[in-house]
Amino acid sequence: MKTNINIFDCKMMKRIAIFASGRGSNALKIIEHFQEHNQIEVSLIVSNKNKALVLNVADRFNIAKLVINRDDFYRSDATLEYLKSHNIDFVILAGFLWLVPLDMINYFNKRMLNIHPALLPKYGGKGMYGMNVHRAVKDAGEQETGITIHYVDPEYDEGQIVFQAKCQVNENDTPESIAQKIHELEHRHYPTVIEHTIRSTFGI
């Protein structure tokens, strides 16, 4: 009889590659926050610039790491057979700038989660990233904003939404303090996400 069993779930230790193209700041959360953990690692990390400081913070704990570029990256499936090579089980967007490739989100469906700096849907798609979030949201007198975690689909900002942290955008604030808060709550919430999302998924 023919049994229904993904192989992911054989596996005690669930394997994270974080993907980031800047500093890290949120990678190094998410790592510091597994880094005893029994049951989920941080495996890997992923940067499509050979000089993102997150790959210093891949050094300082060890963790393997991969410099990827656009071709490969959207003209073939090297990044993906990487990651299956290295028994990646959920993928983690952390200021990672490029649009997933599609065959990478099917590998991973809903397995790849992505932290959004405003509370989507407003503040979303092509261009809004970092600082260029947080002017909008200065610019349109928002008395809110805060982050969105959501599942990655093809689209920049629209996969489902898993959980939403809030702000609030005084008077006085700039898009400098805005930025402030939403790295603050990025901190605090990110890896508990990520970890009760990789719970539910392998019922670990």
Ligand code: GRF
The other form holds:
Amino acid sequence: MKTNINIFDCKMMKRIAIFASGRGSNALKIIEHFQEHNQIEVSLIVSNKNKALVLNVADRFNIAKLVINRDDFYRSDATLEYLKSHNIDFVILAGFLWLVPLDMINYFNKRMLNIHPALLPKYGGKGMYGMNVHRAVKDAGEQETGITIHYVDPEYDEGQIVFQAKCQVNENDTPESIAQKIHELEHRHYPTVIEHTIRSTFGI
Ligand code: GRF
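Now show the form predicted together with the named molecule, given that the preceding structure was the form predicted alone.
Let us now look at the entire complex, which starts with that chain.
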């Protein structure tokens, strides 16, 4: 719980919305990272699955949740209007598989990041998510893989790259062990890259 935050601090807070649809391990790390922060806070968790584990994480930390459906997301501006009305400054995708609508991408131009579990531009694009990526890396006999954090643009996994980190793939590695290495890299780097990007975006 935050304590000793005065009204001035609250007004200056940059507010993050995390979009996630899975178990939310990255969301958890991001929330923990900003929990005691006095300039940046996670204010909203958005998910397209009403049973996603990430919603339990939101409950644990008393963070507002929004569950969206396809119609609202693609055929109306309801989600964008919701983000605006909640004064969201920055959007973080962390395991969110739907393509983000253009009006939202434009509104959050250079204020929306995604994390991809490979070294883009390799192993990106439609269908390349989760274990599909790690299996493809293993099948190709790659000796290294990694993570890519990038701005979101209208195409899957094609926005400007902000940060990459690598790890080795050994002969003994399986797609599962690769997945574990990748999650460790994500957890180590995503929160700090988010903080750095938000700081330089807003000059704070
Ligand atoms: C992460 O591996 C991320 O790279 C990808 O989706 C996964 C989400 O995992 N975009 P989690 O739900 O944060 O555990």
